[in-house]
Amino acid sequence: MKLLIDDANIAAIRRIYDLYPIDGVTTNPSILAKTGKQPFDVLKEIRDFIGKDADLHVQVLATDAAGMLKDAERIVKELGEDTIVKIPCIPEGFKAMKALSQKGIRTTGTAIYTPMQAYLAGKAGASFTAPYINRIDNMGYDGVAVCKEIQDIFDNNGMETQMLAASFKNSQQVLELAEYGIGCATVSPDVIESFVANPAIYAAVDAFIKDFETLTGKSTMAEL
């Protein structure tokens, strides 16, 4: 499973680039409004960043297919072919895969709450779909429960679509979804924190060291 930042902050990005085992940025316009910033200039130095073989998600504004394929060739004439186009799953959406799709443009269905969305995303060709876990969870349904719907159904079907979920509140979500096989997840720099944010992981690593050192009076290999 590949695991994406879903954060535009530079400095979020590039602590947890440091730290974790990362494949790429997602963004929305919420997530590049709390920048403070242009919006292009927050994506070039994400991009200059993570390099132009990582996958970048970057989401287009217009609701009428023709403005989403105006502003998909923007994204990729600015940020480089390879960006993947976010297209909401409405109708106008859905055309507009379908056309960028044809182009050799790859996009992600997004804004997705029901398994007929990414289905129909799948159909018109999205190279990806994003689910919200925690959204459809504060809906009252399952969020974990309908990602796996989706992948049985790109499975079943022979889809090449993957899933990207999104929207995540807790680790425990995201350890799920990579039992079940899904391709992506893309979680905030809080989330992917908490990974292994747990006291007894220190503390055998403190003992470890306290261990080492009483019998050495060295606290690394290397000091030996």
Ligand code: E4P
Second form
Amino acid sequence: MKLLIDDANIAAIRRIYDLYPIDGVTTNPSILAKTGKQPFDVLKEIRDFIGKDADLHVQVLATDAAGMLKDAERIVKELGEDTIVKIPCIPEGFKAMKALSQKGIRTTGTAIYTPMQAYLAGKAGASFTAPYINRIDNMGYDGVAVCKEIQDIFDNNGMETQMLAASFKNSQQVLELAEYGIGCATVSPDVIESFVANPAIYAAVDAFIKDFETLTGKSTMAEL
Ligand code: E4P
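Next up, the form predicted together with erythose-4-phosphate (E4P). The previous block was the form predicted alone.
So here's everything in the complex, that chain up top.
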């Protein structure tokens, strides 16, 4: 499972990239708004930092297919042809996904709350589909179960569309989907930092150092 950062804060992205094995970055208009900066300035800074081979997902704003195509063309013009364009899974969105797929522009079907939306996005040629795990949970359903159902639909129909599960609020949701073998998860920096926020881990590391110091008086191998 690929692991992406769901954020546009460059300092947070740099920190998470430095520490963890990360495959790319996803953004949405709300995430970009939080930066308070010009969207393409922020996105170009992210692209420059992560490199052209990492996945970068950027969302359109238009709600009609013709406008979505214009948004998509501007996104790939500014950020590179490999940039993946997020398109909301509404009827005009499916129309745009079909057209972009024919042009060879990769898309992510986003704003997914139901398996039917994901199925239609896959049929329309989307490379990825982004179900919103935590938002589905908050509606009284089971976001992880919806995601697994979508994966089964893709597998049972021989569809190549990958999952890009999104909207996580805890590490367990991410782990369950890694166990299921989905394609990608995009996760906010604070949830990624929670992956190993277990005091037992740090207590074990501290104990090893203390034991070593009783033998050598030093706390690293390099100091010996
Ligand atoms: C992904 O496509 C979504 O834009 C995003 O992950 C939603 O996350 P949120 O529910 O935490 O806002």
